[in-house]
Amino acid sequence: MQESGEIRFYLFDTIQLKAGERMNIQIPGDVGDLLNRLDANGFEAYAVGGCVRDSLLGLSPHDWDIATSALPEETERVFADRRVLETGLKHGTVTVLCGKIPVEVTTFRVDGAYSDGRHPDGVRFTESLKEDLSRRDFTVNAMAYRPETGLVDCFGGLNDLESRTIRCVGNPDLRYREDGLRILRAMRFASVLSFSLERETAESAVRNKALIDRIAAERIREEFVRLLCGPSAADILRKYRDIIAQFIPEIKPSFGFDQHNPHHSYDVWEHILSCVDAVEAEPVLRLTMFFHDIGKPYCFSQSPDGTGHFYGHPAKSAELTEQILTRLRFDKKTAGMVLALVRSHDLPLSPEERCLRKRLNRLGEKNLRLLLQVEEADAKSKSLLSNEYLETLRQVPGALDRVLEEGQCFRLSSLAVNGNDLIDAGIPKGDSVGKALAILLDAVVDGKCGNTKQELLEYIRKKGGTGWTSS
């Protein structure tokens, strides 16, 4: 076993993770040039953090970060011929642009106190890579690498990668008190990488969950969405539901709420988790499944035979969802799509053309296709009684394609008449024209009238008793 604080060096560019499986750390050429130039000027320089972790896992890093013994002003001198941005000078960070790749280069440092529970009040520069790594959040993010030296692993990060474990560097309580967002980051990493939280790391996260109250809504939103879209989202939500309830307290009543309904095999919370697991890992879909039944406990009633009912729960779920999305500062486009799907998630769908035209009129093609995925995930997460509806849903995509390919009318812009046509037919200008167009669209969507100019004008003439037409 590795002793606490021991520096482990792994030479060359391959790391043994599992028997018979070797992974390379391949540093992009531009990033390698930065490391080489710092080294040529007498400074230590390593790739650090997530780029090392992801490389060891065989993933493509999104960002490359460098830690160096060079002070910020020394880094700027070394790269005087490149564009250098002073993005975090107070904390020792400059960003060097390598073509299109921005690389953060940060001086080895030790953080000061975190009085705001999010950022260090100040930093102290150090010449020790080990000290720099010791301030980082999790062991899998506290490794450094350069080709000449190999992997530097002071805190057992490689072992934790092998065992698929998220573990705080040092004391978890201290790490979380420094930055409460680390609680959600731990959960997000576990969800996205399908890892587990080490016992003390997990217990401390639950114990310190109130620290999340100090975190900006935007940062909570970002971590929550990424967590939701991980392959192990349902498992992490299940294990750490009390942490989720810290910033979404509206979800609490669903925990263990018995539905008392033969169409449901799960309580409300477990049904939500099953739905999250059953839908594509796309933010709008995962958010919709998380929120679609959040209003159920608020709408519960029972018939004399004990069967549970949730009348009006889509509207109540949408009401609660809107409050939550606003509080977490979601953008209007995402919020609008999620709310439309939550409100509509109980709308019956069928391959019948009239039904599809009505749904297209209400939702549009994009949201209707999303709703189809929502309802399929919902049905899969109920009891066997929903199997018949699942079979119906599977016939919808083909029928929807046919409706669209045939150009069937489901919106005003597709009507064979316009406002001028109606005015020419004798309908007075103003609101009457809009009302008449709406009636015609409803008639076409319902199949009561064909979408030709002659049929539409004849249909509206028959409404002459409304006073819209002049005879």
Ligand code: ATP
The other form holds:
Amino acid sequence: MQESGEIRFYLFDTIQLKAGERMNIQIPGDVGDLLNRLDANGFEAYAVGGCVRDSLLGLSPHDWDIATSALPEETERVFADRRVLETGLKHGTVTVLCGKIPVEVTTFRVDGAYSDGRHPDGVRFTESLKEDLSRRDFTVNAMAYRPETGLVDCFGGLNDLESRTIRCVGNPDLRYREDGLRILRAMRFASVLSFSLERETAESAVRNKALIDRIAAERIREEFVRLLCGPSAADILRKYRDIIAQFIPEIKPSFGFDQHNPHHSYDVWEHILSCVDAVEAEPVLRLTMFFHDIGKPYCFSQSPDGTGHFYGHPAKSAELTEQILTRLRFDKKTAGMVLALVRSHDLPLSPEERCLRKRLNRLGEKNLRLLLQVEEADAKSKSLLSNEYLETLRQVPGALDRVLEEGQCFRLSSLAVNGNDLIDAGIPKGDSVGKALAILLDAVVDGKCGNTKQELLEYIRKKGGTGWTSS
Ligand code: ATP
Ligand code: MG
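Can I have the other form now, the form predicted in complex with ligand ATP, not the form predicted alone?
Then the entire complex follows, led off by the chain already shown.
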């Protein structure tokens, strides 16, 4: 009785669409086979969550999740002939390998209490798909689909997709209190999909922002980076800046900070947002733009005529960025690149070969090319006065290609002498060799000395005098 009541409820609550009628859910063959196998063994099984959302939006899902009435051990039995990984047995998840695609198959479940505001204390399996959907975060993520049934949409997800709305399933205050990460997930989805947060979902997110304090740094980091890389990142950062300041309080002084400078049409925060928008949606670049001027308010001074200055702000920005990236547990490689770019973002670039060799020497080719993008975004986001510099920057890539093609020397490994050559020429073994190599590299990069063995030895002989040479 209970069960048939549940089924009737579905039919009432489910928007039944014939496959292909107004949506374009094309389940990959392998995933369809999994659904069929579960079905043939007497279990309900649906594609669920992000893959349904993305399919309805006409995007291609990057992975497929299946929700099923089968218990994990039953799923394992059904797929005894395949590779099955017990990825999250405790939470009802096993991963079935479909060729090379791993598909997560999770038993319908409801989460227990969330006493820590992060994880459910436990999960309870259920036979009800609706119960499973009700624990999911947003209506657009709480839809399920299988070809025979069509779309199962108990919470108005399809409507919200159509109006491009992120809305919590249920009461937002309660849902955020269960898991504070949902506040950042809401912002991330809005940024990535260019959606808006429904009013209560938004107001509650701001009201409950302190819940983020309980979330593991890694999870905050992941959502923050994805948010930053969305096409509507600037818009979402602007609307929810107080939530961002909850885990990056160092950004607060930038909000509305007047630069008192004719080169800047925007306050510091609006300039940052404009830069984020102006650069390619790639983590290192977006992070660099977000952080590049965070140190400005800490370095502000004014000349007697009232003009604002920010001497030393790249170093201050890098110092703050390092603290923040460490706190958010960024990997060394990403942090290293972002810090190098933040620290260098004000270094003048020009198509002049000497300048390019110097920059190559300091940054390497990869970071220099990134710096070029950083400086372009920065210049575009200042004022009309920076147009001239933009013009200069446009000439850099061609000049850089030439310097590299010609194999011009900008690092020790391409210097025409090595340590042994210098020792042979009379420089004593030890520190002096390293010092002399550094002097020579500097001279070559600077254009003061040609990169041939003869010229270099001659140069160092003159430089070092008798201090270095034994003769
Ligand atoms: P993407 O993979 O692009 O991030 P997604 O919607 O697939 O999007 P996942 O994090 O892979 O997101 O999670 C899969 C599904 O699990 C979601 O669609 C949602 O239904 C549910 N979900 C994930 N995280 C949460 C959470 N913190 N609270 C409630 N439901 C969640
Ligand atoms: Mg997913």
